[in-house]
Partner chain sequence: MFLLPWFAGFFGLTLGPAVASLYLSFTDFDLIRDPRWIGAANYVRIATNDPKFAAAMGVTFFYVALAVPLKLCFALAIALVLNRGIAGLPIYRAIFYLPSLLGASVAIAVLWRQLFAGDGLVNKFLAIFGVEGSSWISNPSYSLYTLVALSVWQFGSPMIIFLAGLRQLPKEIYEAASIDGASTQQQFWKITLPMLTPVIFFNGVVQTIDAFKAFTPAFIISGGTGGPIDSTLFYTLYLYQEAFALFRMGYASALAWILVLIIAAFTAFAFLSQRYWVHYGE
Amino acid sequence: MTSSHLTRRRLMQSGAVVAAAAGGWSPAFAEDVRLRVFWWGSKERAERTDKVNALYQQKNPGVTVAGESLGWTDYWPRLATQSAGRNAADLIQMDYRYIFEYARRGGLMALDPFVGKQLALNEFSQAAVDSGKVDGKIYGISLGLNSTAMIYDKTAIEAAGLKVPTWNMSWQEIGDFAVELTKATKKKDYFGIHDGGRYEPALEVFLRQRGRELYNEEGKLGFGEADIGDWFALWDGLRKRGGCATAEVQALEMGEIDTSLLTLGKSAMVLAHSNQLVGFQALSKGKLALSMYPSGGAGAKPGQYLKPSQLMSVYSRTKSPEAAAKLLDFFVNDLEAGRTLGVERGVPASNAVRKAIEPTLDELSKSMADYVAFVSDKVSALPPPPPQGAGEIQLVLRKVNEQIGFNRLSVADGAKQFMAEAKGVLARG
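Output the structure for the chain only; the required form is predicted alone.
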């Protein structure tokens, strides 16, 4: 995925030069503006984003937009390297998890001076605007609204003679269902669900259902060793019952849609985000559908929340801040761009764009938009912002869960190790 995207970038840059020459102007003119856009995501997202970049060039002669794309796992190390080398892209796709860290380190530009000028936010709700604020200033603009979602292969489940999962099933019930599904399909190295123990968004939902938080307002862990121990035990038990993927099979999943066990045909259910349904379906033969994450059972609190699926930010050292803000505005407000992007990044935050694309949505995209509407009264407020180092803790979670899966750690020792390493990361700041 990575190499193909970089190849696409090179081709796109070459194509921009050819298009410029064909249009009768030279890309070497001093007044030309060159912008780079960097995002993570699937091939489906890359194709849609490339089209919007090309559309912007058509409507704005003299502006060249080069797209760069990587998968989630490779994206953040590359962004960190580019930022350290003072060579980040002008527009940076940003995640709620990282925006506080990048903004407070001076990596992002405050967008408030552009609002009402190059950047219009009058079609955004206050909550949508606030979702991109850090310490009272706007550092990111929401590209869409989504929530966590369990994506399942409806075709495979029904072919196994089972009914599809319902939105109010508990973790125990989904686990039992996954075990039954694995047995019913009778396929080698095929499981009811992937191993979600290493998936931080799932852990966060699990914790919030218990009244805990992943991180508290002070930037500390919002849970204890017993909580993470219960989480690891849930997945260790399911692994041993055959309901979720073995550690060997789970190792194939690299954090991207392309390598997801659902895409690879090795599981019927995965814990993901609602906007990813479009990308998953593009790579899957079976008909896919959405359900909520498992519930915490009777009396549990809501675990899910609505969040900006991604934000778009401007690099603090961009040489063309006004041009970058104008391109950002195009991404979130232009109706033609909105129709091109669809709901792949979530339901558009702009009311005008949302209304414009509704008649154009296919069945799949409409089901995703309907899901966001369905969960809207079943979610809780946004959690406190992740502290600096949260990204590294995500890797610790994956590592410890994997060691438990390979029987290199007991659940109890894994819980102790996770807490020690996570606290160490936070202490370093």
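Positions refer to the first chain, counted from 1. Here the rigid core means the biggest group of C-alpha atoms that line up within 1.5 Å when the two forms are laid on top of each other. Keep in mind it's a predicted model, so treat the numbers as computed, not measured. Compared with the form predicted in complex with the partner chain:
Under a division of the chain into two rigid parts between these two forms, the C-alpha atoms of Phe191 and Leu335 are best fitted by different superpositions and thus lie in separate parts. Smaller rigid part rotated by 13 degrees relative to the larger one between these two forms (C-alpha superpositions, whole degrees).
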Second form
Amino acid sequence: MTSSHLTRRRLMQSGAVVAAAAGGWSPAFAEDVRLRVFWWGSKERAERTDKVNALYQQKNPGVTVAGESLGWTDYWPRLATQSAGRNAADLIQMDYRYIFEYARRGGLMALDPFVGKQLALNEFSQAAVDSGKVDGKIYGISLGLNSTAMIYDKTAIEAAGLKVPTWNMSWQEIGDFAVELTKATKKKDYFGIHDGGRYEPALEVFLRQRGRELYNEEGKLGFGEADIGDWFALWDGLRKRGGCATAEVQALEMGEIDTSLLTLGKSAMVLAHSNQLVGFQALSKGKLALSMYPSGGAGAKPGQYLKPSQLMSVYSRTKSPEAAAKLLDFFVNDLEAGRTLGVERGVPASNAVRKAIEPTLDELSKSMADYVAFVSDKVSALPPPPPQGAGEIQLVLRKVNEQIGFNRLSVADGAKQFMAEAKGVLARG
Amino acid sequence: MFLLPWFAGFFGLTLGPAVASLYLSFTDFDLIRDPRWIGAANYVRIATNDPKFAAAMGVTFFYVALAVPLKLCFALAIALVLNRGIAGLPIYRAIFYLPSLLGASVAIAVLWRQLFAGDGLVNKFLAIFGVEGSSWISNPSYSLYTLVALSVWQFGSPMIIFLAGLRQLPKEIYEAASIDGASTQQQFWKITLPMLTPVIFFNGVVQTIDAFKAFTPAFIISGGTGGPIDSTLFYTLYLYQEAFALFRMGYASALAWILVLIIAAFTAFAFLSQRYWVHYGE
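What I would like now is the form predicted in complex with the partner chain, since the data block earlier showed the form predicted alone; can you produce it?
Complete assembly follows, chain above in first position.
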């Protein structure tokens, strides 16, 4: 999906370049710059981003911006291949999980030299700036603020004659609620909540509420066998009581919005991220709403944190670093660009942009912005960065939770096996 | 000179990358930093310390051992029926060949997912007989069988080859056999099958190689995870995960070369075994 339509202006330019080359005075056009932007996301996002690219071209003659986009699953292999071929786009949309992998391997450019020149960050809070740092240097600029969120089908819950969940319900209470919900809806293969046992962000919130971490500063596991055992037991109990999806139904979920049990009409609640509300709503008939993840109960620590929904990074081998930084600045600071992008990538990190777009938001976008504002005093600091191999541990979590779900392992053995496999992965790095 | 495009393609797009991947298999390469020579360490790890390698091998061998014979039997059976000289043969041939054209595509894998899901068409059909089916693709006990079924369904290309083979068989032999009082069954076992062995051999080798390389259906049906519980973790899928999801291109290259060796060994074995069971008409 590219947005490089041939315009008359560009056609004349290329004609001019040919003429210039023939006449031997090409240096006059040395400022002609071609930039590529690469992101993952829905069609909705592609349309909005293409508009911003076109807007930038209009305001900056001599610069061509071409966009490319793919779905999440296809995006990362493509980016890895392009990086290996030394042919990645100039601006690369990054995820908090991958920025460490790419920055530490030298795939991204440190942006500190551009700050205050091409790239203004004075409308960003320190926390927002820090969320794009790797080992003390800025490698990504936050495109939006985000937090984990439980997305629920308000229509379905009310149709079942129940009240929607509130933000301070504990894991136990949400579990009971889910069991009640499954019973009240009386539909085959429909459950109160999906099986979140395999979902790493949910495990992380659960651990932080107990004062543990997924990974500590040394890049080791920040929790023990007892913690993961409690986690698997929580979901195993819910499966047995009928509150969450059976292993067989859960295995249909592939990790993207279009195969989520909520989208497939098989569950009323899913654990997800707040910015995904827009994407989920686009595929759901019922009216959706956000709530916080279940709490750890009395005396527990806050588990959630605000994180960048996406970051924008600059490729380490870009031919025009300054121009790339300038385009990045336009993405995050320009008010018109901000209005075009809306909150589809999360609530903008720049205070000025946030204020400017507030009046233009529709109801759904507003509820998301409100959610982020609501949780911002109920969260704690960003966790330490995930170590190398963290991606593989996600696969281990998913597999062990499935083994327990299909009764191939007991909870206790599952916990043992998870610890052994995860430690093995981290040792390999 | 007319071979030039072929040479360019072979050296540029096949041999070049193959040599590069052989080199990479002896390195630690994360796709972004330059590869670092580590000798045979990747191969040592595969051989001694990789439980997932063994799991992926198990899935793949099971698949090959089940899908290839089933597919060949099915293809031969349909070819025999079509060879009886029914009217409209080209049409049937085209219809039966169609799945093979579509088979490796993403669309069919997605369709398969829908068919064998808990509320899919297969279970709706079973429900007519009062059978309550499982969600076949998302149950680790059955998921691999749905992929075997998908493979068998694509029997078109071996069928066409069998059909061509059947057409070549001299009619006189059958006439002679009929006169001697051989039943149709006897004719099949004593004449058709032995004379068809070169074609069976060819189909067997091609289909085995294909089955070892199967990737798309498993990738789509499990969303690239090889799940549930690694039950569809094909060797190629494992290799893909290592290379593109976990940034271990060096290790993945070593895995790829092991697969090449396995396929080569199977093919060599098949060729060596020919003298015992394949009859070429003299």
